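A lone chain, given as structure tokens: the form predicted on its own.
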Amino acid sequence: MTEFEKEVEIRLAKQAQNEPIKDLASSFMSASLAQKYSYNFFWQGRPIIQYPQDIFAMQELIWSVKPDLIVETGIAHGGSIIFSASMLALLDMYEAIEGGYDLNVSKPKRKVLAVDIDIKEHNRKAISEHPLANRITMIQGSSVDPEVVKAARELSQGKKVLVVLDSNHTFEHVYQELQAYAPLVSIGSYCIVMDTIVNDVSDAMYLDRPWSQNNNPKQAAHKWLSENSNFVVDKDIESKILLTVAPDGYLKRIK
């Protein structure tokens, strides 16, 4: 560790044991949440409703992991895609840097793959006509389709892979997103399983939506966690940002 390194793991530590911020992060996300606060934040162009500090997080996640393939559910209108594509994108020009060769941009050797059960033509219109689509392969159906499932586990073969679950939101849903998808993930690296805070706010949040404080990813990620020891929750993740989407989502494979 660095000097400066050192500094920030202490910070970390006390502010993990700070009530004060966090009751405050809390009160900002339940206020912040009931404004789509999230809505507001585009990446290189593109709406990808996250909270920023979850975004920050997913950037040090995957220069950390430095995975093959990212796997995602959930589209809607492209950002998070386009988000982990260019973090790909750049862990391929610095390992092209470092290994003193040309990087092939016509062939990416990093690529994500996303899943939605209706991709919309303009979001998939936008997302083909980006720099960035050639890392990008969409794949329309349910997450927790077999087929679907099946071609996630073939792209997947021999790859370092980190997963993000953003889909529907249903405690049933997700439960079998993990049984489907968590496997996929390699040791060290991590199964993201976003909105876990649906159980933790009320359910007039989300009044047109199935899901709710009874229904949500958190008690999927529980109950998924309960019966597998190859994950633990990376708490320090959330410790740190203070303010996220995902609390208890961060799921690090260990084993």
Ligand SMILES: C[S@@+](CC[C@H](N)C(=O)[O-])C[C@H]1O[C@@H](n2cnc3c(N)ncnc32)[C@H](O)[C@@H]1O
Contents of the next structure:
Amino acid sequence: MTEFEKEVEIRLAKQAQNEPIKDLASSFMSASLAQKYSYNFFWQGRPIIQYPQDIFAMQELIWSVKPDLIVETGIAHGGSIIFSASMLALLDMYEAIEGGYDLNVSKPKRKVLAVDIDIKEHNRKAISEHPLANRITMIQGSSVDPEVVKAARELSQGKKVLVVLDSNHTFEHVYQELQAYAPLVSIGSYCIVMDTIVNDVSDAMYLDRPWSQNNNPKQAAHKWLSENSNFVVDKDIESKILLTVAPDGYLKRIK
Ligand SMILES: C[S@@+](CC[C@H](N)C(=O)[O-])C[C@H]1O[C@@H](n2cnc3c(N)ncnc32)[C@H](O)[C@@H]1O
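Return the form predicted in complex with the ligand of this protein as a structure block, the form predicted on its own having already been given.
Full complex below, order starting with the chain above.
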């Protein structure tokens, strides 16, 4: 560990005990969710429905895990899958530089598998026309459809896999997604359950949605974790980024 990394560790340990800053973060989350803050960002031209802090955490995780395959449920406009594809493209590029060989951009090594129940035509077109499109396989269907899960399982064979669950945020759906997709995650890698924050904020934010404080991804993650000791919540991530839609949602596979 470098001196700088040691300093970061000390700062973060202090921050984790800093109740005033955590209260401010929680107020910011409520106020910003109410005005749909996460709907204002773009990744390389595509709308990405995320908080920048979660995307930065994802970047750090992708860098440390170096997955071969990122499986994502919930495509929407494609921003998050283009983000994942670009991080994987950089990993392939660095590997080529270090290995002293030319990168074959038409045959990418690291890939994204993305699932959405309703891929709007304009989004499919924009994603398909993106320069990194050949890293992305899109499947239209429910993420818990056995055929879709089978396809994800087959594509994950022998790969280092990281999973992001960001589709239907009801308890039942996320619980089923965890059962289907968490087993694909490699040891040391992550299953990221988005929008666990629904549990912690007013239902007034989601009046037009089926999820609520009594029906949400955090409950699904907790139930699933109580039955699966091979994953733990990586609390360090949320206590570092402070602003996150995924409290208790960064699940690390430890065995
Ligand atoms: C929050 S958006 C995804 C945002 C995207 N990950 C991003 O960061 O930009 C949720 C998406 O989940 C999709 N969805 C809803 N129910 C689903 C299901 N049962 N299976 C797969 N996708 C679903 C919706 O069509 C929608 O596009």
